[in-house]
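As structure tokens, one chain now follows by itself in the form predicted alone.
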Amino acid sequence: MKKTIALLLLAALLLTGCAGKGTPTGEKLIRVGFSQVGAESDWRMANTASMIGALCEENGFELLFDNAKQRQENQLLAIRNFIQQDVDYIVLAPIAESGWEDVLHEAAAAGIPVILVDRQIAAAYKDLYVTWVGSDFQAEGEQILRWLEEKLEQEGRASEPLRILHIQGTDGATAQIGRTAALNNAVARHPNWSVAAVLPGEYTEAKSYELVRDYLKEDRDIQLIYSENDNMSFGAMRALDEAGISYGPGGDVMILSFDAVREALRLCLDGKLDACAECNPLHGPRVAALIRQMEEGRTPGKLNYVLESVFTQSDLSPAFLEAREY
């Protein structure tokens, strides 16, 4: 998958590159510090490329980028460095929802507005950031689970037992909290549904592969894998292949995946994934627009949700994948 990620990043950089008219001579660049979670998935790489492409000099920005490598202490250090460098705005994709109070108070004391992207932070800190842009993660889960309910009903399987292997994202991340809540609510609605196990995949392909491989040595009686991102789905698929278990439409195990990056949609079109819930990573232009609003003295809305879809094999075509930006 390393080649896939590298190609995705290159394509996203080209697609989200600066398309503005350039910065007028003598106009001061808007300095933005961006603390990114890391590079743990194809989605994250596309998100980074979108941010770099939008917040560039040609569009009037000077971007200071920091990769936290999935460590919150690195993000705290990056934010404090941005404050010392007197940036105009701080953009944060938080690893977890808690642990931000002190550093965000420091940013507020320095008069630096904070914009959250992708994940959110605890409600107790709501006065410490200006605005957020991203996905409604619980709604994503509810949407894909409604699709599953309808599919099982149409196939006459609604009353059959459904044992679910839940591959969970990074504990405490907004996406993990929302997608997990959606599944838990669905299981509570269906007495014949049960969660066989919850595996901490941490949004990485390698970790998911190892966990699913080891789990299948002890328990192969599962009908559904609920995987909280595409890269974890890729790892699970590799483990299923090695165990000789078929999956996808018509297979022994259904797989529901999240993010809907191009590679996942290709696998969905090929009949390897049953459904993919979209999580659009192209937030760079949205963040740039929010900053422009604030530069004009306007206050953006607190929460800015992105509209998203669920994709199945019947929704896809090679032409659709070719036109996909991530």
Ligand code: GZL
Given for the second form:
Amino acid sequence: MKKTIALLLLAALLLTGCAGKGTPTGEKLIRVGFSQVGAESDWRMANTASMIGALCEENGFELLFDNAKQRQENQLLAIRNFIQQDVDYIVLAPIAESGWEDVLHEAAAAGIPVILVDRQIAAAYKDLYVTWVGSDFQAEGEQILRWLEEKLEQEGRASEPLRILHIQGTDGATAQIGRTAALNNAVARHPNWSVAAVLPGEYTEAKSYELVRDYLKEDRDIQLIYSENDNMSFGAMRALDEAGISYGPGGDVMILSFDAVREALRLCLDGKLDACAECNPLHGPRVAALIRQMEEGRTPGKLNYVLESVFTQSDLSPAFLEAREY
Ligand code: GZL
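Mind sharing the form predicted in complex with the named molecule? What's above is the form predicted alone.
First the chain shown before, then all remaining chains and molecules of the complex.
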């Protein structure tokens, strides 16, 4: 994993022009405090590499980076520290949608604009940040579930019972809320679909492995795993291997996964995952551009969605994987 991070960081630095060149024309650096959720997944590592790569000195930024280790209290501490240090901008990747009102009021009182990246915060706080960039998580779920519905229809399996093991991301995270809503709406559309269990995998491989391993000891009658990120899919696959249950196209259990990091796409190409919903983590250049807009006195749009796809085996090739940035 450490090697992956280093390679990701190097790639981000090279791709964003931040590889050892001097500061342009000696301009004053824009000081940015970035509170990151943690390092819980390959997606998060790629997101961090992209942010660090874009918000670097060569691009005119001084970045104060904090890894909250998946604890909201650490994010609150980091934001208060950024306020103390009187940064020019605060960038927040909020671990969950609630709990931000007090600290964002403090940032507003200090006159420091807040930019959100990735997940969102509750709509009630919409006046406490300037702009957000990230994914439409419910649309990701709707896209991959539409693919599943078409697949089952084509295979004449549309009316067969479908018991679903739902491995959920961090409770209250926008990604969890959206992806879960898409599944629940799909289950409501199909009387022959049911959610056998919801496992709180917290977006980590280790937690997902433990939960799925223990669940399969009680119930093996599962036809689909709906996993809200790739790392939880990896953990589930380990548990399925140990239980002697096959998965992927033609296997006992279908797996739908979110993020579409390179390792997941490789497994999809190898026929181990049925579909991967893309969740693009490369927000660094997007956040840098939003800050530049604000530096020029322009107010960006409130919500900036990135466009994303669903990948299946027929979309993939070794060259396609090689060309992916993450
Ligand atoms: C989604 C992001 C989620 C990813 C996980 O944008 O918030 O958090 O899907 C990550 O991999 O941990």
